[in-house]
Amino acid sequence: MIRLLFIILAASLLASCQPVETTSEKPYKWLIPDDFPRPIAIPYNEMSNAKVTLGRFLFYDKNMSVNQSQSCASCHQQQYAFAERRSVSKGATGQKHRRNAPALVNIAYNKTLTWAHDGLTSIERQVLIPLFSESPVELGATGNEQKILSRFNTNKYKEMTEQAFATEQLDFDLIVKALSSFTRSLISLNSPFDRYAYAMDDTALSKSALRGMDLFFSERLECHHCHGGFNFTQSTTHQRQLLDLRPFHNTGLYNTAGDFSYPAIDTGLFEVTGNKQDVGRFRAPTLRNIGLTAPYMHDGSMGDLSQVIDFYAAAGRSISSGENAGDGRLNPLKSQFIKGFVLNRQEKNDLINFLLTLTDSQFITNPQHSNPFKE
């Protein structure tokens, strides 16, 4: 049976462990079931409830960004697991990124984070990147720290300041520790399938889900070799961590003319790397909540989960005409598990419904997570 398979796999890779220790006067307590592992500790910034609580407040507060419009909730929407509707996202000044902005699930778990960055690692340091980024301008704090900082200069924010970091006195370093842990405790592992594969609950998945489950894990389709384990990515680190796989890959969503094969736009790692065999390679993100997070894909160019199973059945994407014309299924750096497959009408159905038990109701609701100024 396709569950006990599963839960032998994720039991041995995914083994529970302690408690992650912190400073605060009562231990942070994950919202993580006991079956499940413990992230990873960050010694120079252990987790807390007064950080979370902080960090909370200064993520949806659109004094964050330089011009007051916008906040990091902008484009991380609690209702979509916190990503967007967008293909990708504009910042404070109007400018367009590059790319969708990722859902923000269980990245406490992410061995990488970003689209394409092996080397980044930590949340502390990608937190850096929609604050000072230049382009395109995101929060655009660059330059306007002392302007942005003087508008927390509040009886409230010097409250929770004090209680987070025994200081009244609030700087970026602090707004990025706060942010950080704010972000780390937004965890989602409560979905159907979770309380059909460690709950036990039979009643959990339709039989329609039920035979999309097997259609996943199988090697006709190979889903699972990119985004297996218990978050549904390879890109999950965590204590006690025994595998250790490269979460990049090339899908052949593009094969255009030129040097690189792929729009220079956007070349995915080879942009860290300067390593050619890089080019078009980005991280296989968690699909859990994926039914909420459309536009699919690094540059939003898919709109819904049909397309996504179409792409893949096909290897590939062929583009006929445009600036990105190409046949992406013929891309020489494509992955080797990208060799497509063939699924009638009723499969690709069952797959889709099997895809939308990993939603997770009870994470897009949470007032743990919600606006606090709207309370």
Ligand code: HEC
Second form
Amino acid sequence: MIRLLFIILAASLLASCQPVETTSEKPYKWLIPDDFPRPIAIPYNEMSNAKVTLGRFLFYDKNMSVNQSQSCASCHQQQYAFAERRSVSKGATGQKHRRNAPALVNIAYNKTLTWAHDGLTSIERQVLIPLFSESPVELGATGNEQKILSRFNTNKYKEMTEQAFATEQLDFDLIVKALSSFTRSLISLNSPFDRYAYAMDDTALSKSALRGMDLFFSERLECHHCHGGFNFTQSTTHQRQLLDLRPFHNTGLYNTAGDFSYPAIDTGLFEVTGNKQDVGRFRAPTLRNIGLTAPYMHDGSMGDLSQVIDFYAAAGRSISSGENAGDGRLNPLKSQFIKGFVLNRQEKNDLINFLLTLTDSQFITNPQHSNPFKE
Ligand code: HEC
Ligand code: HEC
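For comparison with the form predicted on its own, produce the structure of the form predicted in complex with ligand HEC.
Full complex below, order starting with the chain above.
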């Protein structure tokens, strides 16, 4: 029954396939099956093979940080679906970020970027943050632009820049375009779940995972309300998008004392909108490759999937001591879909087994996405 829904979804999207125009000689080919919708094209930065190639080198090049200690890939590691093992990130100069580095999975489809921002809709704008932010410093380019650019004055980079942009002269505008193109190319649609739901391979999922899938899509658990669609997040947009859902929710992770019910270090969407109803609202992220991207949540405060499921079953998290003490289950701004449920041990296992079928092993070993300096 559930598969029928996926098939209808895929079929209704069939009409959306349009050739993607590129400026390079060989048109860019998305790593997307033919019957899937294409991401919305970016007129000022169309995809091309040469931009993706240049972007890949830049993504992995530690020369991109002020002290040559970090690249994008330091926090976004391919083996973890471009997330990292730390609960919160650490920048090039050692400053701690307050948030967990999200996986970079199908970002080309994301309607909004980062954990909690309803106005940040373009990767080109988002990429400026790790490059230039000063609080915290991530790559630390601010004030060091010329120093950093001079490191890319090599024949190899000149050649790649020429191919991508018809000029040898790399600058931050082109760096951002190339990095955004590479980030967009990180498509993961080849998990066992995809083989079952879209490639009609009945053997792709175990019986346990199939039972877990039924639970995931049940009204009892409600997971699919916020992690729905082919990308398992409401924050999806593409060329045939029909629904426009607001993907931000307060899930009852906290209920601290004080002015706001969330820790002052991060009140989520409220910081952007100033609307008190938005305190504690964060984006429901994609669950693709979720088995690889622990720790979980915007602050990396949950270690494994078992803990995450217990949290949803309890309808929130109660913290008994410390500065974040409080009963998240009672957070007045909590989403009505976080209502709790009871799972027996087998059902919990089934749900975890289903979530693990969203792991795309080709994605994390694909040489097109890997570190070019290690070839
Ligand atoms: C110091 C670690 C660190 C570095 C270096 C870093 N990032 Fe990130 N990245 C993060 C964190 C943390 C977030 C979440 C930010 C937030 O929610 O406010 C993030 C978010 C993102 C997002 C948004 C993903 C989404 O799902 O919305 C993209 C895209 C991204 N980074 C790409 C890059 C690129 C490209 C680079 C290199 C220029 C880079 N990052 C460098 C830690 C890092
Ligand atoms: C009301 C909407 C909503 C429902 C229902 C929901 N989630 Fe979530 N989910 C979210 C949001 C929002 C986050 C991020 C919360 C944060 O970091 O503050 C999240 C985070 C997660 C994460 C961690 C993701 C990561 O990359 O760190 C997992 C795993 C997860 N949810 C699984 C589930 C499962 C399984 C269910 C069903 C039992 C479920 N969710 C139900 C909204 C929802």
